[in-house]
Amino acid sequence: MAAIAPKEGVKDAILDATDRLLARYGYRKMTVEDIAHEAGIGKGTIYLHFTSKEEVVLSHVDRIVERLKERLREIGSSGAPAAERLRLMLIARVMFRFDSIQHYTQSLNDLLAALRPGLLSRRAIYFEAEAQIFAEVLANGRSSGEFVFDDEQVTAHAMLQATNGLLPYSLSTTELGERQEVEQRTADVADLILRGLIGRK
């Protein structure tokens, strides 16, 4: 075997392999042995980083969301007007997830049905973290006079709820439609939300 990869490199290799196997087999049919083989490592190496197959898969979902949050923060901290930042952030939160699992043939809910309790509790944490990022931009927009609203936390949560139906949880990417269609629907929802914020001046 070649030189030992750094710890994070091994974890990423495991999670990359998990992503490919989820698309190929789904959670129930995939085994830790499959992940090890796909990643080109020994089964024991997986247990150095994760306690179970469930933890591997949930960590894979965590990684998608962490990368999304990085993207949202990047957009949110740009110098663009708050309305433009929020529009791009709303589109990014949907399309990033769509792109991350576009190779899956099942919805995430179907794919990870056996993990539903763990996934649901994590999902609430994911959305709360996203809401915090949106709330910061909303507060910035209110300070600059772009927006008028009562509470940035409530408004941020409402924005996320309005776009949650476009996320690939209950529908597969095939059922959601072509990428361009999903992006256009998301942009339409974002524009409607922003008109409400700006129109209340």
Contents of the next structure:
Protein chains: 2
Amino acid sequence: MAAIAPKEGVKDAILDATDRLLARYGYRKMTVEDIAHEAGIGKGTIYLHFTSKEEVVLSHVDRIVERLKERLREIGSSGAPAAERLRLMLIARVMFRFDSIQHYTQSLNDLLAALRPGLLSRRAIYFEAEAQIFAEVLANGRSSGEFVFDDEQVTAHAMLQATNGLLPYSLSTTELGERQEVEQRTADVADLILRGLIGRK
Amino acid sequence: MAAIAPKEGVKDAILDATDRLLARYGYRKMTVEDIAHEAGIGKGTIYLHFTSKEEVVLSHVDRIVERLKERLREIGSSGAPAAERLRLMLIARVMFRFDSIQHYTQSLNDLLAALRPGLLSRRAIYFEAEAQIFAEVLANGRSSGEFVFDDEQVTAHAMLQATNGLLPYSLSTTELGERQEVEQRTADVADLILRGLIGRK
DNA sequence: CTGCTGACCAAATTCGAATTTCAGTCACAT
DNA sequence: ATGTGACTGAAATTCGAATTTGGTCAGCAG
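Show the same protein again, this time as the form predicted in complex with the DNA rather than the form predicted alone.
Below, the chain from earlier opens the complete complex, with every other chain and molecule after it.
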């Protein structure tokens, strides 16, 4: 048989098997032997294509991200206005990950369980209270003619959501990072958001 | 001695002690006896003011959020233009939490350790690659006169940061929530962002 | 009498040794 | 030359005993 063609086929078969097993069992419970069995090959064969179990799973994630990037480029090169393309790309990015993350549901639930349940339930209350304060300033800016927007509740929520990814308890911010750095990122996002509110001259 | 005055003082003393111990030991390692000792009172006294250890800590967080809200209102009622006030409020919100979160550094690190380290290191790479695709569409929109902005790299990063909080692996999104709901939130944030890019007529 | 306390108890957590599981290797089969 | 699964050491899991800790309450100090 050809040397490269079947090799590549096997590699994909391993990743496909990983995909299914990850969804079913999660990283911890899935063993390398499971993957081999699901892919219909011997355990040793996996180590001809990957250096470790972790490498297999990371390659699997790489493949997902590669597909996302493909989808983003697809949308990005369509004929629609740039604003519409970006809008669709942003939504696609979040929803693509939303759909892929099902695999990690178990681990995510474990993570969330480690936080105090009481804290989680108060988050929503804090969020609302803060949004209220922002909404008032928004309404204030609109009545003075400085801003143009439809609904101050929706706008306030979106503003806070947009900066939530910068909060230190967000896992998006992989490590906390330097204070200075976080502040700069926040300022960039704030500027981006606020430009949209200021009335057209 | 007076009945109410010292009582309130004690409540604050308990929360102050909690603040210091939380910073030093984190929730798990801090015992109720520790709090009592640090506050210079008996263990039983704590249960005259709070129903449980968890209640003590949640009250402590409530107090922090209350202070943040105070600060937000302060900025919100200053004489500056609304856009500037909102800008400062957004930054204050993120940085206030950044500073308060030090208490949870230990628990956060535990949480992060539970994730695959390799995954964390690839996050930055994925982020850059996706940002690149967005930057191209941005540049595209600018050269066609549709958009107005300074730096497409900075803008692309800010756009992705702004939607990062909506990603399911973000703890900001306390529970994953319904797909439909996540999509709506994402669309709201995307609209907010894009309004700022579209050239003034 | 009132407000506070720390000894006490049940439940949770920790510890450590015994046991099991599993990622990764390699001698051998095909 | 390619693929395999029995094997190995390290890591994870189990489990029961020992320890710790959240929460209570009888009694003490003021």
